[in-house]
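A lone chain, given as structure tokens: the form predicted alone.
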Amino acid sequence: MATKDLSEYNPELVPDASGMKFGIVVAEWNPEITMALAKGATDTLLKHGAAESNIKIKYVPGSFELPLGAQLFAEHDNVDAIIVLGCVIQGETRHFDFICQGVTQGIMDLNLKYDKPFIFGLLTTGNQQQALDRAGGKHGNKGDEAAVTAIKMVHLKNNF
């Protein structure tokens, strides 16, 4: 099955992000991947009109800490959406399954608890190369996709 290019989208379908405020929570584990995701997200937000001063980035040690980092943004900062970026690569143990399940459930719970979008930008790959391919490689950058989703969700919320 082919993977969609995560950086490919129609910019005309993305609302203007001027005036929108974004928090980005980035896991420090697998930094070659996660910092590329953060750069993709930030560049895409700026491309669509977000002011640099309206993009705040915080770091957590690993992907398992992403939900709490995102919750702290929601509770202590005036942002319209929180983008969560991390990378978990399959290993030899079930650790991968537990981390992925915990982060996924944590982000879903935050979406339902708070009145703002939490955007799931966690790569869950079988190996390092698959992660690189999705962090600016041949399959684009998941950070771009997460940023576009954040803009669209803030726009949706603002128009209810």
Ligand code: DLZ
Contents of the next structure:
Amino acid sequence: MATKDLSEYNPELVPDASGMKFGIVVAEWNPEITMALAKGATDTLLKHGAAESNIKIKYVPGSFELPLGAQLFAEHDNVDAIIVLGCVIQGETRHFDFICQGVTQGIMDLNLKYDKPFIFGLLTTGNQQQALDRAGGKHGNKGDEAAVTAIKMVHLKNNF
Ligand code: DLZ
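Here we have the form predicted alone; I need the corresponding form predicted in complex with the ligand.
Every component of the complex follows; first up is the chain already shown.
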């Protein structure tokens, strides 16, 4: 099965992001990956017109802390959307499953609780190379995809 290029999208279908405010929460585990995701997300938001002053970044220790970091943004800042970025790499134990499940459910719950887009930019890979491939490597950058999704969802909400 071909893997989608995460950085490939039709720019004509991306609304103007000027005036939109974004929070980005980045997990510090696997920093080589997550900082590349953060750069991808930020560059893409800027490319579509977001002001630098309207993009705020906070850091949490690991992916498991992403839902709370995102909730704090929703409660203490007037951002229009929150992007969470992390990378969980499968190890020998079931830790991977529990973290992925917790983050996935946590982010979904926040979307519905706050009536605001919380964008799921979590890489869940079998090894480091697969993560690098999706953090600016041969399969693009998941941060780009998350940023485009955030812009589209804010636009959707603003136009209901
Ligand atoms: C403990 C742990 C492990 C083993 N692996 C990862 C990982 O691959 N990616 C990641 O973002 N975080 C990992 N963590 C840390 C947990 O997310 C969390 O920070 C700790 O369990 C403390 O709550």
